[in-house]
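Given next, in structure tokens, is a single chain: the form predicted alone.
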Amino acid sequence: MAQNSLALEIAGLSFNFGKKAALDDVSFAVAKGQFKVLLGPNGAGKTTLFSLVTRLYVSARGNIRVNGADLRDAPLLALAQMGIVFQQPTLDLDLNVRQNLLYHAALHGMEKKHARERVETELARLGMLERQTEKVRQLNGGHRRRVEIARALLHQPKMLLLDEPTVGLDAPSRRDIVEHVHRMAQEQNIAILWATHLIDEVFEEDSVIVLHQGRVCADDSVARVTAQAGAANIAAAFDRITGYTPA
């Protein structure tokens, strides 16, 4: 895969909490326009990995590049090319939808007229334009997540990171968001790294990284990971790779 086709490159990344290894020599890449699932059980290291990619944590071991920019040498350039939806909600509940997004745009230094245009574009794309004057606390969980995704896309990043974005949502809301983000990767040529422990969020056409106990145990298309594990489907493959035995 040509280097200029990559939105995210991670090489030899390790991180410890004290003596405990949270990540051990993690390497993978995400291509532009690719939807890639970071699949792992709770405690696998997914959130730690996201914290390193977003520079909440810093590791002396390994390299991270975002659209060619080295996160260690050019952090502002690398971070400016990412959009992030964290596992924990981060919207201001007492501001309305539009105010939340405009505040975020101001933090990115966006000119006001351009910011207003981008807010309308992304809210319309996510079916939230008619709700822009509603306070966030009045929205249900699924609609709040849509607002967070719209916010993450305002500055038109090359890479979108989503850490367990459907946690706490009902099944219809989860399905709507998963399907929308899949379409977005194809239609807008945005690279997606979607972290989850939920097998039903993995589509047959996806690429998948299986992260277990801080190590990459598989990194390929769903079909190849399934075949390599000698399993009938990705759910069975995941169980075999991680050593999980259903009760």
Given for the second form:
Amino acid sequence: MAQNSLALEIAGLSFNFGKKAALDDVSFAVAKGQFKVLLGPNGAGKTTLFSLVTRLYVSARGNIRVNGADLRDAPLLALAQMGIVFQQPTLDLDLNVRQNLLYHAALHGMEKKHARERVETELARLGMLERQTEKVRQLNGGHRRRVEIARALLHQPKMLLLDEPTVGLDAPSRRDIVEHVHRMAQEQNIAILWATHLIDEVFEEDSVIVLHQGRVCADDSVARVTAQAGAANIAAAFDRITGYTPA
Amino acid sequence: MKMVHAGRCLSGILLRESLRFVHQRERFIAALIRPLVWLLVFAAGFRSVLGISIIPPYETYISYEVYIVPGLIGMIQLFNGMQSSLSMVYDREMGSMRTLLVSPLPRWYLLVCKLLAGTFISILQVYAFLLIASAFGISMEPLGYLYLLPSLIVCGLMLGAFAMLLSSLIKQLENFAGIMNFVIFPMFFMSSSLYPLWRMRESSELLFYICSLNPFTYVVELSRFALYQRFNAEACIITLIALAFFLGAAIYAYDPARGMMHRKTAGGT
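Now that the form predicted alone has been shown, please provide the structure of the form predicted in complex with its partner chain.
Whole complex next, starting from this chain.
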């Protein structure tokens, strides 16, 4: 794959919590316009990986490049090209939707008029424009997630990272968000890295990375990962790769 | 770091902290009631017990209420520093701290913006307190209020940096209440807020030395002199040194490569 078509490149990344290895020699890449699912059971190291990619943690071993910018050498350039939706909600509950988004725009140095236009565009895209003056506290979980996705896209990043973004949501809200983000990857040519442990969030046409006990156990299209595992579908392949035996 | 970006970020953080402050009316009321109770109840009761001799910057006998005003200003800023530190621990537990820390600006700058915003809020509280105090007849020369402003900026930053360092050392929100009690009250009582240090020396030499080492003493003295349009160089230098130390340590603690944040992130692995 050509170097300049990669939105995220991770090479030889390792990280320890004390003596315990959380990530061990992790390497993979996400191309522009690609929807890549980071699939792993709880405790596989997904959140640690996200913390390293977003520079909340720093590892001495391995390299991370975002749209060509090295996170170690040019961290601000790399961070500017990333949109992030964390596993935990990160909205300010006492501010309204619009205030939360404008705060994010200010952190990214966006000019006020441009920021206001982008807020309206992204909220409209996610069907939240009419609720922009409501306090976040009044929104349900699904709507809060939509606001977080709109916020992550405000500065038009090349790479969108979502860490288990559907945790705690009901089935319709989950389906709604999963489908929306899949569409977005195709329509906006944005690279998506979607971490989850929920197998039904993986679409047939996706690429998938299986992370287990801090190691990459598979990294290919859903069809190939399924075939390589000798399984009937991705759910069975995931169980086989991670050694999980359904009761 | 581009200056325009840095400026927009600072104004965004200032606006956010101001909005949060406006939305939390009880916080504002509590911030005013606390020093007013000290001023109007405690000071009234102790006026006759504690005699104050003429010491700089005072040139005449003053009432006890007038004496404790700078200490109460320091108390407002100390509590506000702790409050914003508490909100950092809360933000970190709740996750909203992450949106700040993953912004494409140097982390030291983001922390300084946060400090400036907290200091700005504390200055609003101090002037609201002084306004109410003047309604009760406890007032200074008008120019004194103006001289007080730079002192409030330096003191607010120093106490905010101290609180920020504390927030980096606290793993969970529940531990914070204990720290508040073990930090705020000793800092307040072992200073020149409520009584001049010479009075403390009469009672205990050891306590006098502890009070002399307490940076809060110098915060109080800097404000005390500023209110009388005088500059206390010693208090200013010590406060600036303390600011540099606490800010440096807080930036170190929040540095992703070196600091202590690794152990504290809740959530999955």
